[in-house]
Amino acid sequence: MTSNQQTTVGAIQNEVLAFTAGRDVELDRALIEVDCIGSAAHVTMLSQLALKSPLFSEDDVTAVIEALVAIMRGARAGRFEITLADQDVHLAVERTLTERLGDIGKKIHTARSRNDQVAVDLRLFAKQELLETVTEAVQLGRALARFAAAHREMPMVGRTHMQPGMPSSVGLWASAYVDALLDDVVLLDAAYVLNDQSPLGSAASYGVPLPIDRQLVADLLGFARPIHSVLHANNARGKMESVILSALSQVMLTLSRLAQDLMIFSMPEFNYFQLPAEYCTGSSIMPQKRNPDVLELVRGKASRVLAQGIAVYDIVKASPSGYNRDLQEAKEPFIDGLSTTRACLRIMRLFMDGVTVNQAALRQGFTPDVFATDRALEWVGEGMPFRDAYHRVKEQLADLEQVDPVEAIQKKTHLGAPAGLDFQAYGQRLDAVATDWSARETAYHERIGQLLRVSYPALSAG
């Protein structure tokens, strides 16, 4: 005989309840705060509806918001529980409000569905996560820019196909990753702008027969605008997560290549870089080992974030319009992809601050043939056609003389070349990104603070 469990939305057979709730009871802990924020905006809007019998008085709204803030504080202290009977954060918050406020709590779900509720939760969650992701990307960019500037004149063989190619510098190598991160921020910005739209008020995808004010809700939550079509507001669920994960995968691609370079160039056979001992681990059997586990994990996690984006894409690609329960499966890879990318950005920033260079090994990497192209271009400067100079050098490779690599890179003064790097411009670009995104975060926090009537994110009395 099977048994049922009573929930807010009716009796559900225990095994079905456990299966359909999945990991939401655990994963939704990350959404408690944003669920409360969304509920605060929703109840504020409902209180202003022009109905014969008002849904909420101003005192009711105050009581609800105070209770929501109390839930948020309790969650931060580990005192808020989402039970299996709740199924998810939404019903856990509603249950708690009803326990504390009685009938007022029972009215909180008026004119909304868990469909638009989870959609707004994920967008609010993503907004804060993206704000912090960009901050961490800028911090890593600054660490790389410092490293590049400190070693701008340190010669390093430039390679193609992993083989020695032309004279280059440590500064150029590191600066390339600053540019890569700045490009990645452009993608994160596009994802942020697309995410910055409110789905709340779309309910189960088809609106409600009440004169709700979706623009007001969007304004209260600090969104740029509401999503216009209520059906698209829910159809965008999953697609939005896929877009964000796609942008994150590009960040991870940058980090993975940086990690791979550091591993290669710190091998004893190269010995160009010394990795920070405090960020390396030992072997359980070989006492001498100092393993680049951090770098290997970053490389592996890049594949993981990419796979998470593909997984969400694959979940959504065959979904008919309207809500479908398998969208629930997109939540875990989305939350994990954000936290994984942020963790990798933080650890790589710490790692780069501890990397040192071996000037002697870097110089030893230069053999006469590395200067072959430079010699051909010298003849071009004297009037010889390039292809003739190319073949002449190719025929006389054995006769090439060793050149001082520092002098060689100092001749490359054009824009973006080893001696033409504009470190002031890098600093200005990173500062501009930091200023822009900090202003966004400040504006968002102020808006949420006004909504909750406390200082946010501190949750202290205003």
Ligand code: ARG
Second form
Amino acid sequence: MTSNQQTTVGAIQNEVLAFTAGRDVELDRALIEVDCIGSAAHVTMLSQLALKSPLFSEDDVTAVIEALVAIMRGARAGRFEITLADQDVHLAVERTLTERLGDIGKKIHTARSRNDQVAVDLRLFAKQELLETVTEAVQLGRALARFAAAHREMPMVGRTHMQPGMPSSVGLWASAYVDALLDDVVLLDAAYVLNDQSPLGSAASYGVPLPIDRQLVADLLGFARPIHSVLHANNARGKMESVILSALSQVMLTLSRLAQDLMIFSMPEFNYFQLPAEYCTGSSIMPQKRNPDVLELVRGKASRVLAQGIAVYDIVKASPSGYNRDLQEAKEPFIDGLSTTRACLRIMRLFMDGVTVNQAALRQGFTPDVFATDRALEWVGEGMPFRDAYHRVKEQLADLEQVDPVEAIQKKTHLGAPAGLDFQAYGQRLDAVATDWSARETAYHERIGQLLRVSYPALSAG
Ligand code: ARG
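Let me have the form predicted in complex with the named molecule next, following on from the form predicted alone.
What follows is the whole complex; the chain from before opens it.
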């Protein structure tokens, strides 16, 4: 015996409803605020439509926006429900507006589809998340730069093929990850710019026979511009998530390698670095253990974020033009990929602030052969062709003398070498990113505050 559930969009068989809504009823909780923000812009624009009989009066707009802000406040207090009969946040908000405002609520869906609602929701959500992601990346960058500067003269054998290679420093090791994060910010920025376009007004992908103002909606929401083609506005869903996840997977690649280095260099066999005991976990059977679970999880989560990007790419790959419900499956990996990456950035910053270095172990790595290349280059300085110097050192490896590693690294003074690292420049580059992205955030918050007529994100009056 099968039973049906009445929904805003008709009766649906119960199991079909549960299957098609899937996890949206929970996942869409993350989209309540942005869905309300999108609706505030939409109703504002609709009220300005040049129609014979206006859709919304000024008072209607005020009432809708107040009701939307009330929903947002309610959601923050855990008092907004998305039911299975709603299917998703979009219809839950429409139901609530209709319960509170009657006919005014019933008009809110004029000239739009849930498809462009979810598309705009995800873009607003992504914008906020990317702003936070870059802030967190900068904070980790600063922690690494501090660590590098504090240990700029701390010798550390530079390795290739994991074998001892040349004299280097802890400062160089850590600063390399600052550069990597700054590179990753470039990718996050490209993803941000791509995301910063309004899909609203696409409706079911093909536009509507009403003179809607897509530019106005884009402006009200603080987007750089509307996506031009209404069909692309819909088709770009999923692709946008795929681009963002691919930028995030590069961040995770950086974090995974940093985690891997820390794990190797904190093994007792190396003992270069010590991880704070309280940041490690114990074993249920081996009393002595201090395990770097945090670092292993960061490494594991890098695989997860990459896989989420591939999942989304694969969902989009065979998706024909126009909306297809497959796209709903991209929501979970997307939201999770963002929160996973951000959690890893935050925990790695905590970790970097706690890592200590063991000077004795670091110095012990400096066997005389580590200075072989330096010795050859010394002879080059005295006029010997490099290949001759190379062979001479190779023949006399056993005679190489121990050198003070600090003196050795002090001689590498050129740009970006252990004694040529420009910590001021790192600081300036990190500051520039922080200033730029915090200005973007302030501008966005102000724009949304104007739209909602309350301060945002506080949602306080006045
Ligand atoms: N939950 C849906 C999604 O994420 C919302 C859009 C539903 N649109 C539709 N035509 N059934 O894709």
